[in-house]
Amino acid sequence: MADLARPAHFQSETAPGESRATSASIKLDIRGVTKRYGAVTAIDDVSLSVGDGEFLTLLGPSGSGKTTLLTAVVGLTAPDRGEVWIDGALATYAPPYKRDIGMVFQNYALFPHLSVFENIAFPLRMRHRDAATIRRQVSRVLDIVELGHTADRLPRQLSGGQQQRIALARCMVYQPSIIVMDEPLGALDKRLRDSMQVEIKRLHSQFGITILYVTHDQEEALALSDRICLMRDGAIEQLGTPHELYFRPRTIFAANFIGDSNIFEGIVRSSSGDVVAIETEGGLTLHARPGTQRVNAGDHIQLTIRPEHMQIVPAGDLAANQISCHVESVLFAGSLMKVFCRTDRGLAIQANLIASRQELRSGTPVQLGWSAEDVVLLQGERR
């Protein structure tokens, strides 16, 4: 993979022509990439490594920089600073066709005048593969996506879900080094989107290809990813497994963006063993286990509790954290009830409870409880 001539303004710790080896397990290495559009910084000094065969999702709201970072990886955007390495080779200014990257788009981008077979065969024909190889490889991926019976059809004769599977098959047939997907399920209805998530996960497992995925849908990111890179304002907010981002968010932004959260602020009043007592702004005293995070009496702190970790405490029972409140409203969602409560001092709290035959009505007094392990201490917001 050739490294093209660099613009004069390009700055790097690596001298032109110098080779920097990367670990064999790293497929994509993004090093200090920055991109500005006038006074707006779209991505700001982002560094990120993606392992061989890993499914990594760039997650974040509109304007967080995830698509700009994706286009820098693909070669559609030239960074103002930083480097992109693919398979241990410098690719920062290599053209897209030299990066061995396959792309799957939201609108599928199938050729309407070509059959399903020819749509999938197109990247192989562009690479001058022989006819026997094309027949074998196209038939193989059609079997994997379970659409062999559609080989002679035109795209317009397929459903939306089938077209998306053909787009995936076309991208995977030539086994590119990396596949990037930019909001590929955004145009599908929920039922089909859920089905396609299972399909993408299955295909990733079967092919073992490295996937860089972009979405603003947190549920999609949690369902598909090996790791999630949560972005905000052009920078990485938190990077980790879906389990880590959901159960151990580091900031208020991370806690609020992924899942529902109850956020509190307070002052550390005491520490006994591995448990700290925190007095919140709403007059509550909460207990938490900070783990390796160091806190001292007098520290101002922010914390979160997931609504599903809260339970109604029966009369006479006790929990490590317990508060009295009354029900304001209930959203019934089949297997789940989202119960919105408020304390006598006006503090709003949400509890997600497993639905039962017991009906909770507005005004009902309840005792909510949760364990000290379920209280997550948050870091201060970055400026």
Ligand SMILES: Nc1ncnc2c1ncn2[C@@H]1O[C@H](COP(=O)(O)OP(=O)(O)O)[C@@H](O)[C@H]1O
Contents of the next structure:
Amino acid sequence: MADLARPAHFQSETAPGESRATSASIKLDIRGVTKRYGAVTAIDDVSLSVGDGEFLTLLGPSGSGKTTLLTAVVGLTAPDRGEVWIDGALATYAPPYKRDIGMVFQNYALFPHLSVFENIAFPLRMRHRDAATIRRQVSRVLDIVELGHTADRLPRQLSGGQQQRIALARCMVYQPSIIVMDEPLGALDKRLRDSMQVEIKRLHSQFGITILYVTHDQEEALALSDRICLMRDGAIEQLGTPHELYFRPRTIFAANFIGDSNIFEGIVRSSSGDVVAIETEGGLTLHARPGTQRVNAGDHIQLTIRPEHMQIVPAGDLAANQISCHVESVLFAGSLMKVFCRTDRGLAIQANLIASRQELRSGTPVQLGWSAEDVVLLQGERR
Amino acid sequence: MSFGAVDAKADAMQPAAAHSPQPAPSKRLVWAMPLIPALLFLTIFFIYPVADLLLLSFTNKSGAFDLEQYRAVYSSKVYIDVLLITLKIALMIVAFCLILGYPVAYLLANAAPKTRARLVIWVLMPFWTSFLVRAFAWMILLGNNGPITKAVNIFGPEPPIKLIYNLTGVMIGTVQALLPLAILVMMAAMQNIDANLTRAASTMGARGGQAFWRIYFPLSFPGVAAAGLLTFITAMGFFITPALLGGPRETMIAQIILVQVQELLNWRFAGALSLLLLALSFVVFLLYDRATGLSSQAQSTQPGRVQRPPGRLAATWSASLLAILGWLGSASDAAMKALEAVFPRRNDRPGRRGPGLLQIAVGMVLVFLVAPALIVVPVSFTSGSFIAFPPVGFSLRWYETYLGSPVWVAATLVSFLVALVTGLLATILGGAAAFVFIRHEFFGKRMLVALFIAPLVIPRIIIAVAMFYLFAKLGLIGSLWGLIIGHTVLALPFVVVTVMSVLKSYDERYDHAALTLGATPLRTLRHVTLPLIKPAIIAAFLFSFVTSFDELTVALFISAGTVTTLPKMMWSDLILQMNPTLAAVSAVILIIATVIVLAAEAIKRRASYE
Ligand SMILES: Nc1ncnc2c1ncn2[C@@H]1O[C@H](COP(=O)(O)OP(=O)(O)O)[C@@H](O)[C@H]1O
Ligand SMILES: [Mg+2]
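Just the form predicted on its own so far, so send over the form predicted together with the ligand.
Expanding to the full complex; the earlier chain stays at the top.
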């Protein structure tokens, strides 16, 4: 390549022909980034663009490379290969203190020897702002997170939720255009987590910040994100809106990681028009609408059906898919009943039904039905 | 050296350079810079002189290769005997230290953190206070007119029991000197034993004895092994206490080396004896390692490392050991049962509280560690002209003598100055090195860390003689810098260990946070890292200070004329004749060292923001 010899520091001009990164709507562009630690490939050729003002979440199990990708973005780790572009400028090896990015850490990383005020003032002092500006800006963000009264305390004198908000404030005070957050709510209890989610969402829409968010909690990802990037073993499994990931998972992994799933394997027997018939293990014949996906008779295929798409139907119902089975156990979850069934040939099926006054006892024979649209055809395992 | 290899590896791991439009920023060794000064320092003032001395032993006067020194050792029964005596005494010391130290370490490791903090001071104080002062105290107590000797001979046995200038004296003095080391090492290992394991064993029906001998003891074994090894190696090179409390028949190898150098200037022979001492320690280490699997156990605590399976020898060992442990368990349970038959235990009442046998035994060991040295304080206030205990009257005359003597005052000032500069130098060099060790992975790291710890493990007499040889050539004998350099080599291990341990538990996310918030690496260090680890840095400085302040071995060789340290002055007086001035000087050394150690511990402990 022509620009092989260019210096490694942060560059403000763009190489010719790099239209993708200069495009106004792309804030952060990750291109083919790979990072290895010895034999472990923490992230493997990941490419991802984040739009200006977008809330994008990296979701994935622990060890899937989320933190590593995040630290490559902020400049705490140098990728082995690939590029990171920020605001249309190449920043792969720019040191973190020269990037316009704020980071909220997994356990907040508030400096224990500095007061809340000094913690928040820290980034401003590093930028040599004058004392009056510092005072004004710190109290402004303290007001935003509603913790003005804690300015003189040490971090350890705050509750977990308060520390979390101070960490946010410290990150916002110098108004970076991108904020990355690494499981920021991981250490909080459920109730606090819910209210902090609302707060983060509010800050996002209020200030138009671009947020790259990391979590292993699928509910959190679904609730907050404009788009979700599902990670697995250092690579992107699927990228899309929460809606797409939930209703159109592309792999077994995606289907299993987000929400509950019934997963079947089978062979395509016939495709008449836009409906295909699939014969599954356990001797069922299921009908699905593959839509744009091309399937041929004889294909080996995997498919998933969300338990909440299943209903108890009367015998002789017209639903495209019907099976008879008997109830094995029922988990009562308030508004929902998780009904675990088994067919005569031993296939396990889960149906999530709206709770009704009528109780389902184990052993009860039931007929489950669902429409062809609710059957999602999966791609085979990618490795 | 290893750095070339590091680089090659880094390059091999980055084939990316060919694909990326932009080369990775040059990482060439910039990260290793903080290590360089300390490494150079140790290379010049530690590795080189020691190697030089050892190599010297293989040459003759004309500089050609010759084994004449070793022939001389071999042909004279004296030296072989001394080596055997040294080995025997060292093994006896190890046995006593482990037996006396184990219960103390056990109790400390299993005490509540607050209690442990309070009690461990009683081990740390003797650990840091001078061998010399403590040997001096024993000379008073065990001397032929000393209070302990008198008490032992109260019924006038014939011939009277002698406690000094024989093996008894050497044992009492050296065991007391090395016991703190054994306790601290065992305690550190025992603190990592999960208390739930013994609890689990007792819920499965194991009685106290079985639970201890079958579960706890085997788990504590690596710590015992490490403690034994360190004590042994230190004991092998010991000369202060044996020289002052032993007789001619307890002459140890280090004393011979001392004489060869100081009186005969026979470098080659001293080099040969040093090599033998080193070789003997090394052989013992290897045998020991084969038997206990010490180094493989040490490795297994490092994450991500595959544990080397223990050798066959170790396997047979552990099988027979297990049988013995089971037997010990049954034996102690049987004893407890017999006791219970006499004093039945009641299930409807809580058990007896208050100190048990173990607590009393441990209390006695702690008194043995701390109390004897304190005798120098009352003795120093005597108004008589001789050392006596109990002291005669009360006066400050010996302090007046001390402070009125220009020689003693000069020595005190030299000691202070040397300790101060040593503290600063060692803290800077060692602290910077510790950063590199903790923050970077590189080829040969374990070896380099071992190099930094080596001055602690290699018999000090060898280091001292080697330095003497080098410094004589450099004209550093009798200079402040000679002493400072020598003491810095000895203090570096303490600094590196202290700073490494705090950095290991330091949460690097604080630094990462500072960097993302706009701080440069230097400002991160200044505003975040250093303030957070300040207590450990100060503690490292104070430990270096104390190490230098009452160091004798190196000072013995490097001091000369007006540049003489306090311990060196004391030693010279002590081998000529005991006098109460020495008690005054000892009291001053003891108090200064104690105050500094207490301060260091307090600072280290206070420092938790969490
Ligand atoms: N500094 C490191 N040294 C060695 N391995 C690492 C390091 N950081 C991460 N890894 C490895 O890289 C993989 C991805 O880790 P990480 O990015 O922390 O995942 P996540 O944040 O999704 O849990 C894991 O297998 C982890 O063990
Ligand atoms: Mg992570």
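The term rigid core refers to the maximal set of C-alpha atoms that superpose within 1.5 Å between the two forms. What you see is a predicted model; the values in this text were computed from it and never measured. Residue numbers count along the first chain shown, from 1.
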Please say whether, between these two forms, the C-alpha of residue 291 moves by 2 Å or more once the core is aligned. no
Displaced residue check between these two forms: residue 208, CA, 2 Å or over, core reference: no
Once the core is aligned, does residue 223 move its Cα by at least 2 Å between these two forms? no
For residue 163, CA displacement between these two forms after the core is overlaid, in Å: 3.5
